[in-house]
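A lone chain, given as structure tokens: the form predicted on its own.
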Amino acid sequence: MVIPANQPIGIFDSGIGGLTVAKAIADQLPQEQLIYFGDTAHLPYGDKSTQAICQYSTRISNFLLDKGCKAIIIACNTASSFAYHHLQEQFASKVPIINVIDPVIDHVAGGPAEQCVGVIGTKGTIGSDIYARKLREKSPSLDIRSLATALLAPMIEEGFVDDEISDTVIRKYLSDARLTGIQSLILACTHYPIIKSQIEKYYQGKVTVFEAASIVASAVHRQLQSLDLLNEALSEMHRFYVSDYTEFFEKTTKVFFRQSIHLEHYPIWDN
């Protein structure tokens, strides 16, 4: 099957999370259309079962593929944990289908071999391992040590970021026993690099914090490329889907893009 490099990028969520995802990218291959969607229905899904995420899944994936999305971003750690081998079942033969971990753990693998890696993620994410015992098979002598971060997509999504609830969650959360001594964090959420300054602020320069979009954005250029699927230009506006419209996602939608949007409610469950 031929795909047209000028078919747009289709990127899911949960919810404003893959929004970092997608504004990396957006600004990695300005030249590249987006079409986004946010779950919102169904956020979060770190505490949804493996049968609920993979129906989530197939049903967007479905939804972009009808959009005419030329590549399919898996943004949520969530959903790559516990769907990207049955969306690339069901889809790979027609549109390359891309996760937000693999990149990460080839990047932070690809560093100091002895070191201490600390992992917070949604309670889905860090329940599976996923990220634990994909670096272990990549550089086997690291010390990783995992802790659900349940409260924070939740209180990302609610609109808490950088105030004093949200530092309160954050230094509860980092200060936990398991994360003591740790040199490098990976932020195992594509919502908290929403709060990524608050993290960093916290440890204060000691603790090296990797975030997803940018490090996905590289990757999903590369194999675009080695796909000769990259657009020559920007021809349409990025196009913004909720299954349950929010304030605060068109909010931080506007804000992410520093430009009016078009968000559109469309209510994939009720079709």
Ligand code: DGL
Given for the second form:
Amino acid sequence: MVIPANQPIGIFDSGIGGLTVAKAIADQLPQEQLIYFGDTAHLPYGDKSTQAICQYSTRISNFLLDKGCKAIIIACNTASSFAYHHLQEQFASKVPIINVIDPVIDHVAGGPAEQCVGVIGTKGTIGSDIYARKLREKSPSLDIRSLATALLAPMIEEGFVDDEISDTVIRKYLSDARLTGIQSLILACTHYPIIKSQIEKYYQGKVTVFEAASIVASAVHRQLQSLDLLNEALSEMHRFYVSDYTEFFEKTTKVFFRQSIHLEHYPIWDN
Ligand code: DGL
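Output the structure of the form predicted in complex with D-glutamic acid (DGL); the preceding block shows the form predicted on its own.
Time for the whole complex; same chain goes first.
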């Protein structure tokens, strides 16, 4: 690893979902500068091919490395499912690559061994079966029920949150027979913490809802510490880039970071 500790942390997702992870990292590691890339031009990632996701993730990682990032956080479950090993092969000799799935697997597998666990995510993530496979490897007696909830990420990205439409869509998915009897639910998409309170309201406290953001932020903290890559003091503002400008992205970023952020449109796919 050649990149100094005072360099920024690079984070990417297809859109606003990864901001949930970025915010948790900023809260836990306030001395770190973040560079965020939302690939809004290709949103949603959930129905793209492995090849396309690997191609997007490689290009974005190169952009983050050009910005001097000392670590890359794949703040997207779909890209973590399909492109993590691909990115590791290319970049792990230069910077640590951290996905959002393994920290959650370790967290849930460290809990009660007999429980019935639901997993909801994009078609890509659920189709890859990565959560069920990894959870069974670590904790074979878990009963795992997975369900693709394809409409949720685009719904959130369109701003349908905390309203009647999103309540109806969430209820429709969560009442699916495949999730009957679950005791905990993994939100296997980084967009879903934005609707976590609506999901919790549906279950009325009877189901524990796990989301990646704070779990991943702790994993990032541990990994940077073990590599002696923690910064000492924040010297530059966070930077936010999108491949296609959307007003909702700018609004959400301001809500998350409570600061007047400047959203930069970087047409990465035109170059
Ligand atoms: N936030 C992403 C995830 O965690 C992607 C959602 C999408 O673009 O389909 O999978």
